[in-house]
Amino acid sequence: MTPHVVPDPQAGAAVKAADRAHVFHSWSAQGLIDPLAVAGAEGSYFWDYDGNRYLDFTSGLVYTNIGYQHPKVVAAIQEQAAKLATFAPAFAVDVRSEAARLIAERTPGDLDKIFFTNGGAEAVENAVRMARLHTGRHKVLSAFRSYHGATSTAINLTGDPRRWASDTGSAGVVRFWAPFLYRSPFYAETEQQECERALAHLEDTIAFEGPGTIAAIILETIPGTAGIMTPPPGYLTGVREICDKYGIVFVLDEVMAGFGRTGKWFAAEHFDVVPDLMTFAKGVNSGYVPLGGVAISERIAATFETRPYPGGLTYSGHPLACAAAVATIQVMEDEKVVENAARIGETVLGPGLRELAERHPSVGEVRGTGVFWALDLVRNKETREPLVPYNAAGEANAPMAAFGAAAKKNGLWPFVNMNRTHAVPACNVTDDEVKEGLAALDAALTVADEHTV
């Protein structure tokens, strides 16, 4: 249970004033934003200084997989700080080794070596570097509907519009269309057609780019920010086979989908596929201390057995972050958090979202698994025209802005991106909390319905 929220508007005003004076925010026009001053958080909820409490259907940025302020993880961080708060990455440290062991036990196949980073973007940077050095090739293929991070290589691999301002560093990056039946670029009518045509398109792209120039193909196992589009059966297996055929390194980005989010430890388990490299972050320690990494196959790791790997980070495997990871994984095991995510998706969240879609003309499609869902909002269910144009801003984005405001008014903090809202609560969310969120979504969708035709 969250504590009783005591309003303190004066303190909130001071926090807001300091923020506006000194904090430079991500992805924002600094003078046009109005960040909420947060007073506290616990479990699936957070609250502001005015006493308003919100059910967080964003899990932060889809990373608080065990919710806010889990006492066992907070205690582990405190204990580690008292024992050994920090130490350089070149040394063997007990908590670092234990975090790597626990992660390697859960990754698929032979992904048994762990290179720690500070987050997901750095994980992608290093995975691509490893692939290029392993193959001696330079090109990397990535999907248009994707997000891989905001550092130099990662942002250029990203498919969404946030990369546009940084496209000057795109040498060696080739984009392709991954499958997405609801908005198929291949005019497919069935999942099988979408899969076959997407694989043919990918192999054609490889042929015309030159197989001997391509180091890696990187895919989000289930794309997150781009829309939670679960690939059709056979697609990832097909990509694995294509990579093997041409000697290309297969990289799966599980930064958002990993650590229970999809109802499995890793989303790759849903498709029985093992990549050569897998990136992770976010849910590995519920975001309590920044941590990410690359899980490395035996074949890739062997490349650097006697050849130095030219990469590293001052805070790689930071003891506080690793202590949080060890405690988080233990909590997920002890409290059956992964199993809860699977059950919630199958019996409460998935059915509840599909029921909303039946009643609301603004909901074009519901897709997802576990606690990883998206509602594709449309102006017209027949034409599938998005509720707002691609990358809409200002007045063009008014319908989605109104939807988001309505959700917050009803005590729900929504994940809104372009014409979608994502339902991504904590993996240990309760049935009652999901039902509360569904009721708030129901009310907010009536606002979106006003913009349908």
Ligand SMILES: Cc1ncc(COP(=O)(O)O)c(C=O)c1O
The other form holds:
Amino acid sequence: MTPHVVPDPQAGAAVKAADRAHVFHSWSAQGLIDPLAVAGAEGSYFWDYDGNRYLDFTSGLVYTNIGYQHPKVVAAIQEQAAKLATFAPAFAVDVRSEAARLIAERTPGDLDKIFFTNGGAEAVENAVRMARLHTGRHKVLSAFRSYHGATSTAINLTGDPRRWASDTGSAGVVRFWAPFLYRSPFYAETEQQECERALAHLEDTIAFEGPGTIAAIILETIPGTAGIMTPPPGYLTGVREICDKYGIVFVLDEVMAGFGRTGKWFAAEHFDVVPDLMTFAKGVNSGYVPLGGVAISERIAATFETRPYPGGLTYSGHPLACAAAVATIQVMEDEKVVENAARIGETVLGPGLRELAERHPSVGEVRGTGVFWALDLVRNKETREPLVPYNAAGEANAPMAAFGAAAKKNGLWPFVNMNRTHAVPACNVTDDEVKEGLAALDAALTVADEHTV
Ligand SMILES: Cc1ncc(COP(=O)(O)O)c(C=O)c1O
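Having gone through the form predicted alone, I am curious about the other one (the form predicted in complex with the ligand); can you provide its structure?
Let us now look at the entire complex, which starts with that chain.
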């Protein structure tokens, strides 16, 4: 149910004018952007001041896993604000204890202690700090085609062009290739080859970097922004074995893949793997109040049992954020949101996207699970040449820009990154909403098809 959208262009113009005058936006040339003024949102939809309503196939930045304005979570935040709006992190606070308990109960294996942060990048910063102190080593291995956040260590770990401008090269980060059969860095033709060669490449990298210098390997369990590339069977357990062999801390970044997105509470469950540290954020409370964290295994927690952990944040475990997490997890249990994500992926979204791929020459590959899907758009299905070059901008990116504009014209807000569109709706999206999204994608892909050869 979406409330009636009452257009108010004048109010929209005022919001836009103040934004343009004073808000400095992320990742943007400030003079070249034209942000949509948002008037409201509910469930899977949001709307502007001109009376346009959009089905959000991005979940914000892949974080509103229970959709917008869930009444139970909004009420929990309001109640917490009235009861105890804030309290410093050194104290034991009921709602913080409860959030940590609920998260620890759901994280795999012995990841039973929770260090709270305000978001994903800070979680990565702290996971790396823990790994370095635990091992007494400095270097961290991360994958090309990854995203781990925009703070200093996190951006240095990132394997995409967003790193380039901030890459100091001083953070002790070494990058390697993780498996991705469709664009295999290893000339592999099967999942098994890709897996074996990727593991051999990782072990070679470790040998040449010096195993005794490497504190951690960090991987997104299923890389998100970089293209939703599900690793082949055996890869993550292989990485786990390599980490154990060389005493390296294994960090899984579940900031995007966690909390139901893949149809399980955590993506690690698909692969039967337990990392030493796991980062989370986004879906933990659907981003209603900023929250992230690191789930810590017994071994690493033991390092800081008598030795102080040298890190902290003023708002670590903020009561409003924790109240939102407690309510979100409860809603996800009561409304079977994780089960819905799995079912939608298997029966509606996955099959629907595959059907689009059959009919549209611009769709090279469909991959994903749950409500975590990517369409790899190509100029040619045979050659797999991307629809736009890597990191294209301006005129070179025109085909993707045209695709995005067509989706919006059809009432769908699409996730567009390089030559891909991701179908990442809320985990509690309905069958009908997904069907509506697929119809809009169908129309927008017709525009992308015009750029195929
Ligand atoms: C896998 C992953 N790690 C870390 C981050 C950074 O999270 P934040 O933007 O909350 O700092 C993101 C954000 O998209 C992410 O997808």
